Structures are given as C-alpha cells and as structure tokens.
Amino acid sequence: MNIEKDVFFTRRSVRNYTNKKIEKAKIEYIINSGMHAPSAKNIKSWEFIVIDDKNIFTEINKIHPYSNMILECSHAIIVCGNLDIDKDGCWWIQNCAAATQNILLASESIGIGSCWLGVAPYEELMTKISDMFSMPSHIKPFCIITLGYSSKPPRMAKTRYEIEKIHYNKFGTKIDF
C-alpha cells in the first residue's frame, strides 16, 4: 500500500482551476465511473447533467451560496435522482451519493480536480436548480460537482484516521489493530 499515491488519501476539494478544458474522453470516463457505483436494489436511479457553458456557471453561482469555484471550472456535473426509477423514493440519495463518490475518485485518478457542492436536501436550492434546468418533477438534483485542472499543486492532508470512532462488535468497545 502506498498511501501517498492512493486516490482515497490524495483526493481533496479543488476550488481553483486553470482555464484548460477537460478532454471529452475524460468526461466520459468520469461519468462512466459514476454509473459503475453500487446502487441500492440495482435500480441505478441516477441521471447526470454535464455542463461546460460559462454562462450557466454564472447563473448557478447566483443561486448556490457556496459555488464560487464554479466560475473557474472546465465542467460541472449535476447528479440527480430519478423518482420514476426509485418507486420507493428512498434509495436515490444513497445511489446518487455513491455515484458522486465514484466521480470524485475517478477524477482524482486521472488528474482532474473536483469539488462536491451539496444541493439536496435543501428544498429551496433543489427547486431553483430544478427550475433552471427544466427538470421534470420526478427528477431531483442531489449535488453539483465542479471539475477542472487544479491551478495549485495537490497537497497531502493530515491523517483523518480516528481509531476512537471504530467500535468492535458493539458500540463503545474499542478495537486494537
């Protein structure tokens, strides 16, 4: 194991991008990776909107309070849940989260920076994004992922490993690795 090279440990939220456009093949790889995420009941209740229009980025930035990085990115992906596929209406959040994580890790693996911007469960923001993209009522925006070539060199974070958050066989019993 080489933690310094492993995408699980090197991936960071990137908020500053160069003006270099991401190649179409890389965007396809990133989306394909999202579609290979685990899916509750194997229903794959996700949909993806790929954006590369700077005018749309400006409009998103006007309604999303934490989205300044979108103004610099090459592409963004809106990950959405499809309630026509998720008849129970309860699996789309887990499925979209898994797809999002795959997208973030796939991006890191090919040298593309990314940042996860939450949308769900904030109803007002979900409504504004839905309206902006003319989503039918059965499509729910989960998050927006910005993508681009990072303008800063990647940095290794301090460890996030916290052994006190690991319990053995029941809550409150510590484990010794």
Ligand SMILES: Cc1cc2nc3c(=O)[nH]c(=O)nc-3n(C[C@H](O)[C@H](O)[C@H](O)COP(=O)(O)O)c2cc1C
Given for the second form:
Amino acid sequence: MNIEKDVFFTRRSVRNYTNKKIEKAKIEYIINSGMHAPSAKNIKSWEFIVIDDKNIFTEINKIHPYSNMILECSHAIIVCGNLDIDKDGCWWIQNCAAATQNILLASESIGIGSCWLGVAPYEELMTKISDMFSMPSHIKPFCIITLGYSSKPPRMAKTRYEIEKIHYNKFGTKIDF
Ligand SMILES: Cc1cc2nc3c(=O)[nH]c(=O)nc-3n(C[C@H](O)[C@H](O)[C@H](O)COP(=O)(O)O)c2cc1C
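Okay, that is the form predicted on its own; can I get the form predicted together with this ligand now?
Starting with the chain above, the whole complex follows.
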C-alpha cells in the first residue's frame, strides 16, 4: 500500500497536454483496461470510439460546454453503452462508468493524463454526440475521455479521506482504524 504512488491516489483530471501523440499500443492498452472492468451479469455492454482527428475535436468542443481541453488532446475515447447487449436497459450506465474509471487509472499507470467529460444523462448532448458519430439507436454515448501527455506537473494530491463517511456495521456508528 503506497498512498504517494498508487494510481488511485495520484490520478487527477489532466486538462493541458503536450503535442506528443500517444503511441497506438498505449491506446490499445488503455482500452483493454476498460474492457476488463466489472459489468452487471458480465454483459460487457460497452463500445469505444477512438478519435484522433483534430477537426472532430473542434466539432465536439462546439457542442460540449466543458471541453476546452479536447482541443489539445492527443486522443479521445467515447465510451458508449450498447442496448442490444444490455437487454434490461438499466446496466449500461454503471458498466460504462466502471470501464471509464479503469481507463483513467490505466492511463495514469502509464504516464498518460486523462479527463472524463460527462455526456449521459443529458439527452440533448447525447443526441448531438450520437448524430455526430452516426450511432445507431441502440448505441448510447456515456462519456468522452480526453487523453494526452500532461504539459504541466501533476497537481499535488490533496487527501480526500473523510473518516466521517465510513460507518461501522450500521449507519452513523464510527469506526476506529
Ligand atoms: C461524471 C463526471 C463528469 C465530468 N465531466 C467533466 C467535464 O465535462 N469537464 C471537465 O473538465 N471535467 C469533468 N469531470 C472531471 C471532474 O471535474 C473531476 O473529476 C473533479 O473535479 C475531481 O478532480 P480530479 O479528477 O482531478 O480528482 C467529470 C467527472 C465525472 C466523474
């Protein structure tokens, strides 16, 4: 256990990137990590769109209000839910979130900065992204992840540990670590 080095503690959203392009093998590694996330009933109801076209980044930036970093990134990945696989229609958000978090942590582990840009559940934004990428109706955009080599030193990780949020055996009882 190493609170200074383990990726769960060191990962932060990175919104400034150098011009260096991420190597293909690293992109594959990062997506592979997403595909190893847990998923309800092990249905793996996700799809990943890899983007490295600056024109597309510009188009996304026009419709996503908090996405300026996309103009600098090397690659972006749109994590999508597949409702043909998720027959219950209720698991894709959680499955995509698990895949997304794996991607952020895998990126950190190989020195790549990342930022999670929310898309779902904003219907209007989801429709715009679906249209932009010609997604069939059973494919739902969940989020966009920007990736790149960080151009700024990582911000110091402030602790977010809050012992008050840990309950012992029942809600409201303190735990003594
Ligand atoms: C569901 C979700 C949506 C987010 N959407 C955006 C976004 O649209 N733009 C952005 O710059 N950051 C976005 N973030 C990143 C958060 O702002 C960031 O994780 C948070 O401020 C904590 O900072 P950290 O990631 O450095 O720990 C999003 C994060 C999550 C989990």
